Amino acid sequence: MDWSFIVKYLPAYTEAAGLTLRLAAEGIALSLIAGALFSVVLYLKIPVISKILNAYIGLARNTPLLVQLFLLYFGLPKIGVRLSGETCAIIGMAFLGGAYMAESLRSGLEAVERIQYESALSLGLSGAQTIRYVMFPQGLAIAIPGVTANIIFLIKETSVFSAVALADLMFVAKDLIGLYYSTGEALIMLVAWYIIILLPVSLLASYAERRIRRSGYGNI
């Protein structure tokens, strides 16, 4: 093991990890917003829009993120639309993540007894108020395990960002292997950084799930 190599190129990995985390955070935030909105539409079974969303979810979940990035980065310029690598990465992650989040949150909403929706309406709450204050908090609590699993999945999917010329962790590892053939050292640093990023997320997700179980929200 060449420790001097690891020390020398640790700053490059640190910078790449910062880029990876920033893009992941932005993409996941957008996917959560989109997923929340889409899940409500699917739960309410709004005509036409629900069918469009189901088609989108099927498309997003059955095509790899790498293919989606290629279409954004290499395909759109063919019709005169040019996006930066970072923009493509964020859009691609939001497109893929929004579909997964929508399904997880929709399942959570549907697990809440329908009588609660009807009772809230009978008490004078509007449909929007019922979703916001009664159904969605309970549905989110039930969906937390699926949502956190999706977040971890999306963070791991950042490993394909190097395909659109982004200097993420995978890009740095492949670059160093190609230049210096220090495969072991480069891969060890790559794995170490993904563990550093993902382990706290996994621990936080487990903590959130335990808290929800103790609170009783997950057993509605």
The other form holds:
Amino acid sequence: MDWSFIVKYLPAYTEAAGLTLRLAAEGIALSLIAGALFSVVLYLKIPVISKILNAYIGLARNTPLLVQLFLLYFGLPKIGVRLSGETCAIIGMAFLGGAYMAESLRSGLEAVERIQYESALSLGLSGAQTIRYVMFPQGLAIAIPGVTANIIFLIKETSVFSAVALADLMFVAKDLIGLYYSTGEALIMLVAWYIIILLPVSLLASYAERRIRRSGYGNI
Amino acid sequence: MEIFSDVRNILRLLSGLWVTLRISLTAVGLSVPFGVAFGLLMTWKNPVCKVLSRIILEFVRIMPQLVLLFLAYFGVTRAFGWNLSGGTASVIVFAVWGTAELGDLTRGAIASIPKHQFESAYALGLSKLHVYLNVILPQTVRRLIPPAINLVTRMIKTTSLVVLIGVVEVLKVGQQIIEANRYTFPKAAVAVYLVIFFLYFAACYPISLAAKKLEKRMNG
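Show the same protein again, this time as the form predicted together with the partner chain rather than the form predicted alone.
Every chain and every other molecule in the complex is listed next, the one we just looked at coming first.
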């Protein structure tokens, strides 16, 4: 093990980890927003739009992110749509994540008893108020395990971004292996960084899950 | 789309898809027996075994699959001097990943079986082997099938990553077709990647649908 090598290239990894984290945060934020909107549409079974959304969810959940990125990054420029690697990455994450989040949140909303919805309406709340103040807080609590699993899944999926020329952790590791044959050191730093990023998220997720189960929110 | 007027191009893509499917299906075949065994091992109350299996599980689940592929493909070569081909490395990685995931699913399914099933079986004088083989496992399998089928689609989707360690599969074949027709069909990239996108969809969607149907039937 060559420690001077590790010390020398640690800054490169730190920078790459920053990029991974930033892209993951942006992608997850977008997919949560999209997923929340979609889940409400699906829950209310709004005629045409929910059919379209179901088709979209089927497509997004049954194709790999890598293929989606290739289509965006290498395919679209041929018909005149030129996107930067970063834009592609974020669009791809939002496309994929939106579908996963929509599914989890919808099943959360559906697990809330129907009587909650009807009582809120009969108390004179508007439809939007019912969703916002009555259904969503309860549905979200039920959906937390699914949502956190999706967040971890999406962070892991960022590892394919090196394929669209983004200098993330995978990219740096591959670079160092190719340049200096220092495979052991490069891989150890790679694994260490992913543990540093993902272990706290994973621990936080299981904490949140336990917390929610104990609180027994609503009618669970 | 005119690039596919030459049928050979479609056949080449399909043979590329077969490489992907063969890797994932071999890995699935390996992970079923190992996964169930790993799951049984995790229900064992020996503390050393519990901690050890927990660490292995968390490591495999937390690492992005691409990192695991790098570890097997570059790391093993370096550390032990074994020259694994990209295909072998991917089968090993996906089998290990599948074993961990299926192991956790099995553990969850066994844990969800009411305790009185064990106690009644023992009270009837069945041996430990018979209790597991004839009472517990049949019930476990019923609960296990829908999530296990979902795992299969996840594995097929994730196999798309093997292109990044140099396996010639559907994406690589697509790139070759694009390059070979650079002058005759300069805009082929969109069509090729779109077809690959829908090939993955065609491979995964029926499996997801089957999982959903089974899940509904078991809950309802």
